[in-house]
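One chain follows as structure tokens, the form predicted alone.
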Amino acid sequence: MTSKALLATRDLTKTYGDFTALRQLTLDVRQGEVFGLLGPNGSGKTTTLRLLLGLLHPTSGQATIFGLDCWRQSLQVRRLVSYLPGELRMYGSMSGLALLRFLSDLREGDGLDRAVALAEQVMQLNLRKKVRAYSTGMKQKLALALAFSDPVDVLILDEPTSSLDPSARGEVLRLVREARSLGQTVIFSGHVLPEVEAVSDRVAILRRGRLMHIEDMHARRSLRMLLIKFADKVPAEFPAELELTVRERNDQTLLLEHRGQIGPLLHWLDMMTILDLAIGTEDLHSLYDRFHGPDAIDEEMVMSS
């Protein structure tokens, strides 16, 4: 992965009268990374994606892809992007194959062979059937086959695993990883936290139209949680090289985050007088709950990555 920013937003805002759907969103997405968007319905995920595609006019601020303004140069932007909307609308009178051919022809037929192969071999679809005869999940699979076959630099996927069975969900995650290995950038909006956690390089958490936090998932996968009960006085401070952060404290018991090397930590623990110790990890759900759980912080608090 490179550090080059392919996509950028600066104070991107969308309002509808007195309602603010997105508030001053500023972020960069790097070329060749999988970037996850998390948040419940109404958090601003779909609004963000539609602004990136030039389907909505921003109230203020700007979004760019490859330096192209997503609103003023939306046609050029969409040539570089494959988009899977969260709500699909398809021509029911067409067969699956005819629909794939029709949509592929919008890009001069590029990607049709791969789309057919994905639909038939991976998604197990009968492309001779009319689309109106497809279930919701089958329509989702057809759209996914086309999205992943488009010869583009950017994939924008809004809830790509909704309506899918578990095996198909696994195939989608595999295709996301494959897209990244080919150098494509993937924007992945989702509700299923383990799926987003499994494939994302970074994750942004939105709440009520506001960006609350951006998490580097590579760093998070090396995160350890330590629950320590000290026999003696709790240390007033910790050596800086241990990279320890106090999460909670209850008398002689501390819950600590550790992001450093394991060797120095074990050496330090060996010097402490400890009554009990538990070391574990923290999944994305715990981070998500800081912003959307029952004890979530107020959305007006300014959070940064």
Contents of the next structure:
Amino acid sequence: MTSKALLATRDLTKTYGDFTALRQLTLDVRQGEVFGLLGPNGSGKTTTLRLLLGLLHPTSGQATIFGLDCWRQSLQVRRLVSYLPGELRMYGSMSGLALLRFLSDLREGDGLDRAVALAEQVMQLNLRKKVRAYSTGMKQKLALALAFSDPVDVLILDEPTSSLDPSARGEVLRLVREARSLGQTVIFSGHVLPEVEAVSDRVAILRRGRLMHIEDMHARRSLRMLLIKFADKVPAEFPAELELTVRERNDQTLLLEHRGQIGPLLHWLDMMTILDLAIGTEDLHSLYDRFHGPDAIDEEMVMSS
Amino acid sequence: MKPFFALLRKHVHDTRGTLLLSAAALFGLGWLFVFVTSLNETEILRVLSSETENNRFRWLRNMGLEEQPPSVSIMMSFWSHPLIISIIAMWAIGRGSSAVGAEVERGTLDLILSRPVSRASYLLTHVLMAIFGLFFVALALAVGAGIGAHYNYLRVPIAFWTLVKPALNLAALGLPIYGYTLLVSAVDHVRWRATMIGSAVTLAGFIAWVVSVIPVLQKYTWRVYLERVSIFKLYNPVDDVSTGESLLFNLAVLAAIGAGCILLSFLAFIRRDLPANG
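Having displayed the form predicted alone, please output the structure of the form predicted together with its partner chain.
Every component of the complex follows; first up is the chain already shown.
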């Protein structure tokens, strides 16, 4: 992907007293991509999103969208951004339609017709009912209808599928893809890894307020995992053009990552004396577990010891 | 301007019940106090007509009066009734505490401030609605009294415009109460604390004023300090309809305290962090 960075953070930090919610986050999100944010509760995802919207003041560092400072020029930023909060609270005394109209009016009335159509026809909501009569999932559908109807460049979705049934989840993923095809940039924060994996162009993994890793999902989709048992001793190094990375080494057995062309790899394998070979893929869960699984390295513990 | 008016419309929608109830209560109290004044005057007239000139004079002196007071002054003495002050204070504290603290606590502030609405314009709509409500409710008292005066006998007829001055004074009394409650709400993330602090400060001010006017305590020097710290000293409806000398000063001081607190609220709210919810 070659498109320019639309959203950028530089050493973005947020502390509350002694507690650091976000630590020196530096990342770029490109125009027109779906950018996934992954991490357990308390990893700093929502703090990041609230800093982007100017709801929180950064302790240090800076976040910009289209070059606009997210704190100092928050109003201009919010003209370009639509936000779906993770913890959705609504005015229960309003009808669904009145709430859509009110929130659309806060954006000069733009997008109301599309929001009503999405809510009624796609989300199957009865907009005449009071919002207090809606279930949690229905409220989320209402908010999603509004978010996807806003005429904005950036969609920030904080756990957009958390309360939805499976068919509605599929619909949301379709809408995310549609938004990308229309040139919108989507920040997709979530816990459901297959969903994030299905729609994201890149994924950032956060842990305790730190950015641990950014994964290019297009490259990942061409990733192969090779488990090779060599007959003789394991080669000390591999030809660079194969783009092989050693993940694990165990006597005569190697677990390798391969991101390159398949032809040179097969040619190289043909030259090796191999007892056994397995080729597979790796889902996002495996990557996530490297930072959050039971065997994840606690870099802070290592540093402190 | 559409977002601004959308917010104003919402505030009107949210508060219309409380506003109408408060206005109806003060309208009724205004009428009631005219009725009570009328009964008082009838009783005074009955007593005075049955006495000799000397006895009439003695009777008035016993009441602490030099001459029979005009009807409006008798009526205005009722306008300092705690019920009237409570209604104004409840509106001011209710609106002040709901502006920010309650919205953060409910988590609904995100819905509004994630849209292209500036924090200043959001708070301004709240302030405008609250001030409109204060004047609307206070005016309802004057309207109730004005209409009541048409249907009850008063020795000295009252012009409606005479009643507007104490009504303005009453509305202005609500400004500092709203102001300091809003200030707490603007920096907090729950409603109850702003309500509690607003109520406590208002009650303390009212008690200080009540204690400062108790006749047997006039000789104590600390009484003056109590009087000075209470905003209730600046609400004087009897003076407003008689000499009216201090009305402008009282209005100015009350408005200045209210405006100062509101200004501080803006400064605090614009700079603060907005957590997801309370």
